[in-house]
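The chain below stands alone, shown as structure tokens; this is the form predicted on its own.
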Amino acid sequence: MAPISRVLLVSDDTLWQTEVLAALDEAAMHLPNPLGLCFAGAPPGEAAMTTLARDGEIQAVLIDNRLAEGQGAQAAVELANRINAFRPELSLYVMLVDADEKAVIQALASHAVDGYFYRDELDGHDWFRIVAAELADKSATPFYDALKHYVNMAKDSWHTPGHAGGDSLKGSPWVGDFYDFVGENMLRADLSVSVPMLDSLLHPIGVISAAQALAAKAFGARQTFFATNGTSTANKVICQTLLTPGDTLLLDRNCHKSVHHGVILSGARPVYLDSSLNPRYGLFGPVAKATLFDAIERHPEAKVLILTSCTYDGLRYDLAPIIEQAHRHGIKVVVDEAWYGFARFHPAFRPTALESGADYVTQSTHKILSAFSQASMVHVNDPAFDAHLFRENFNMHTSTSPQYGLIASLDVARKQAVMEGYRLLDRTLRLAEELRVKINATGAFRVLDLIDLLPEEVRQDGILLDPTKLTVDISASGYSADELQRELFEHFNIQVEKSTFSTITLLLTLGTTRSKVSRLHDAMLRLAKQQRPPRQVGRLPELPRFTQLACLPRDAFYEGGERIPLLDEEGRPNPALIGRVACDQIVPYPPGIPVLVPGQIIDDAIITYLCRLLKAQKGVDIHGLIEKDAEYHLRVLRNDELAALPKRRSND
């Protein structure tokens, strides 16, 4: 299927509109057109930014600078500015009078134009190369080309990786469904860093280098870097990159563990800060704002604040009041949006985090654009960015044999975000609301709004919801959670999200189709119309506030410890646990919050719902726990390990 990109010439001088249309449509006719460039024409204010929102084909903006008489280059400045904040990723070009004009437009809006035409020289076949050029660009994938290019040079493979391009696995009678399944071109761009010319992940300074820049320029990051072992391993690198060991940082007790894990690297002292919770749905929300203002005024001595916006279950921080108090008190943000990587392309879900002021983003490309599993994106924006100190870390955590798919894949997805995200996005909300009214409509199930999500202590702090994530309440249908997973995947061929003991969790991508939208609506509808009486719905025990710790998590988790049961003799709390330190993350899941890290001292609260959850909870895993003989045990720290590491007690 060709492209469209549509060129969108605003201009209230009619007569030189049709003009500048027909010379553009003639040269559309005689020149080479592969984006498919069309062009069209709109009046300038209200009606130029809803033709915007409505036609997500429109890929760059063509603006008259005599716009409205009398007002010189203000009025082209101020629609250049609106149609940058709404969608950045168009291409725009002002149409000059003169080269003073040039001047004004520079001063006030040269981060939204690309570029400029005079007016009196109206050269439609020139126009045509440049616009189509800028586009050519900002479509370009360097990578995926540059990988595309070498596996039709039919090269043969005498190097890495074994299978040969799949030539082991070819025609044999015990693999060859391998080949076949997974396809001769994923084989054959299988490659390894012994081809120069795809450069070097690394150390990047060809095609890779070019792709990380065009998705810098994309997502509105000063430098942007590809991750191919996931965003997991991007936390753990920003982690040892901004900390040191000592150095403290405040994060989210809620954030993803690889934080955790990334906090047990570097050495740092972690504030941890509770969650707030909404025992209802059995759901975990963002840090109060209260908490978190409190929490620099308390440690002027932090490093690092690390937030996740937005949550697994779509809500979302107000960030910049959060990163303008950190940054007045100079601490670094870092922002985990592993689930909202898509809301640069849509202003319903903007500002972005890098658009808040955070220094660094980490976003799983994987999870909510079109790459592979595992390709991630590392963004930054921090002034005082310490790329070789950055390289060093990333080094040492990613592979020396990345996976070459992976990274065409990020490069692909940047380019469908860019040039047609806007468009997907947009029929993705129609397709999430459409599917909110339907289910709700079902009489068994309903769809949470915010109001129903949020906790009692962050409902006045500006929170917002991801639409595009419908967490159902399930509490109506009879089912439970397991039950309805097993119903929807075994009968109706459906798998969702996640779950929780009262709800499940679907979520809408750029694949989302009406025509799943309609199957998942009528497994639904089959399901409510079967009118099982209500469940009662269970809780699960209220999640223990954080302790302290005793030492650096680092300390505790490299000593050997030892091991005490969970339970005592009498299949209770063991009481021998109360008082000792932690070694390990102990992660229930669900909520996936963790109860314990290395170093925190443990309490009675602590090992009773441990206790509770195994007892009552059949589908919760509790990560970290030691199985031996038909018994849970913890790992913690021995009195005498104890005893000789340096005291860190926390300040909370």
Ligand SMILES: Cc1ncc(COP(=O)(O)O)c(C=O)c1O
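As the structure is a prediction and not an experimental result, all values here were calculated from the model. Positions refer to the first chain, counted from 1. Between two forms, the rigid core is defined as the largest C-alpha subset superposing within 1.5 Å. Compared with the form predicted together with the named molecule:
- Relative to the superposed core, Y632 shifts its CA atom by 2 Å or more between the two forms.
- Core-aligned CA deviation for I578 between the two forms: 2 Å or greater.
- Once both forms are overlaid on the rigid core, the distance between the two CA positions of E569 between the two forms is 2 angstroms or more.
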Second form
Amino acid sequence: MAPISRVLLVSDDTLWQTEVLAALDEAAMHLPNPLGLCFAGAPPGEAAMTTLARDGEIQAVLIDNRLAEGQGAQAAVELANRINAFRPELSLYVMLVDADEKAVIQALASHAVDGYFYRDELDGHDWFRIVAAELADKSATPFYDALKHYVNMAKDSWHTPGHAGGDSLKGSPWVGDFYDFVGENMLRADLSVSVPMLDSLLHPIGVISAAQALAAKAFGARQTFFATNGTSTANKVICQTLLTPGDTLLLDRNCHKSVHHGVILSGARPVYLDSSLNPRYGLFGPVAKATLFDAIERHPEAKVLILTSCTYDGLRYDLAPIIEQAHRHGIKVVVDEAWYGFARFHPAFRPTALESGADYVTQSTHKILSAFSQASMVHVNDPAFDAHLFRENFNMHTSTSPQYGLIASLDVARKQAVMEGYRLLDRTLRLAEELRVKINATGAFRVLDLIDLLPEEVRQDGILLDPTKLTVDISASGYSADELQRELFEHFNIQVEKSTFSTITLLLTLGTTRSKVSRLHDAMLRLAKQQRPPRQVGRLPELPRFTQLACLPRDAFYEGGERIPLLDEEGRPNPALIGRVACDQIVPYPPGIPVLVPGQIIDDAIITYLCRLLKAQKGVDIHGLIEKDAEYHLRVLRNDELAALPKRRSND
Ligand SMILES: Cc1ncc(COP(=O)(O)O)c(C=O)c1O
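Okay, that was the form predicted on its own. Show me the form predicted together with the named molecule next.
The complete assembly is shown below, putting the previous chain first.
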């Protein structure tokens, strides 16, 4: 399908506008036009903004600087700023009048204006070519193009990978079906650093570097790096880059386990900030603003603050004041946006973490945009960024044989986000709202609102909810979460994102279609019509609060420890664990947030929680537990090991 790139000419001089549109239409008819440039006019002010909000196919805006008689250049500058704030991915041109050239260029100098034309030098072909070239640059996919080109050159492979473009598999009576299943192009494009024209992820100077530069521009970063082992690795790279052994790090207890791994690797001294808890739905919420501000005050030695925004459940911090406060104290801010990488491309989701001032942002492009699994990005806006140190750490964690399909998918996902992200996200938002209304109308299921999700202690903190993540309360349906998931999967062909005791989570992305919404609605309606009596939901296991650290996580992790069973001989939470110090991270998955980190003192609430979780949710994965002879064990420090370690209490 050929693309459409509408260019909007904003002017209140209708005569001039008609003349310009005719000249540009004429150029579009006679010049090559692979991006489908077409032209439309709009009056200035609210009318222009409404058109931009409604029409997701607009790619560029030409603003007449002779707007609104009597206001001089001011109206055009204001409009350019508004457009920039609303949809920063749009290309912007200003049509100058001689007299105001200097003032306008100065006023817009720090904004993303892509160029200027003199109003009285109308040249349809010239203007067309310039706008078309800029859109071509923006929509380019340098790595993906080079990869396709290389595959089409059909070079003989005398290099890695060993399947040699799939030739080792093709036609095999044993494994030929794998070739057919994944497809010829996937295998031909599975290449390696042996092909110099495809650049190197570990030292990018060619097409990967160009693709990363386009991503940086798109996401509003100074620099962007492609990561092919997910945000899990990206987080570890950032921790190792910014922290050395003994450095203090403030971190959201709610952080993904990879950040806690980063703490072990870097040897940092973590100050865990207790996340708010929503006991009703068994969810971790953000850290209260007051807790954050207090920690920033009390730890002037802290080097880094790491937060997760939005969370898996879609809760997003009011980041700007927190980041400002951290910066005032010389603390760098890292935001894990694993679940929020699309936010830049629709005003309903902004400001992004980078727009709020974050120094480093990690994003799972694969989770919520169109990249392949494991394909993530690291965005950097730190003015004191140490590129060498970052590179050393990045390369320490990056395979020397990265998957080229992942890199291409990042290039393509960025192009899509820039060129049609607004339109698709607008559709996703509408589908989310439609689904919310339909689910609520079933009577048995209810989509939770922000107020339901927000723990009491953070209600005044300006936290917002990403409406594309629907948490559905199922407690009135008569189904347990496990039963409901099974029912949806087996009878309705539907796989949901995750569940807790009384909720399921539905994730809407650019790939959500109206058909999928209808099928899900139909399924929930049928299930609701069964009118099962509400289940006696047993008391939810109380989410345990953070206790204290007895030593640095790294120190505990690297000791041998001993293994103690989770249950005692009577099958009750084992009291022998109380007061002991964990060596491993214990993480129920999903959501991947640890209930214990290495070095943390175990208390009764934590053991009881783990036991109840295992009993109540049969299918739950708890990473870090050791399964031996059908019994679960925890690795804890031996008393002699603990005595020999440097003591450190956590939140003091
Ligand atoms: C908040 C958060 N950060 C990081 C990650 C890890 O991302 P990836 O799967 O890209 O490694 C996850 C994964 O679930 C996550 O929820």
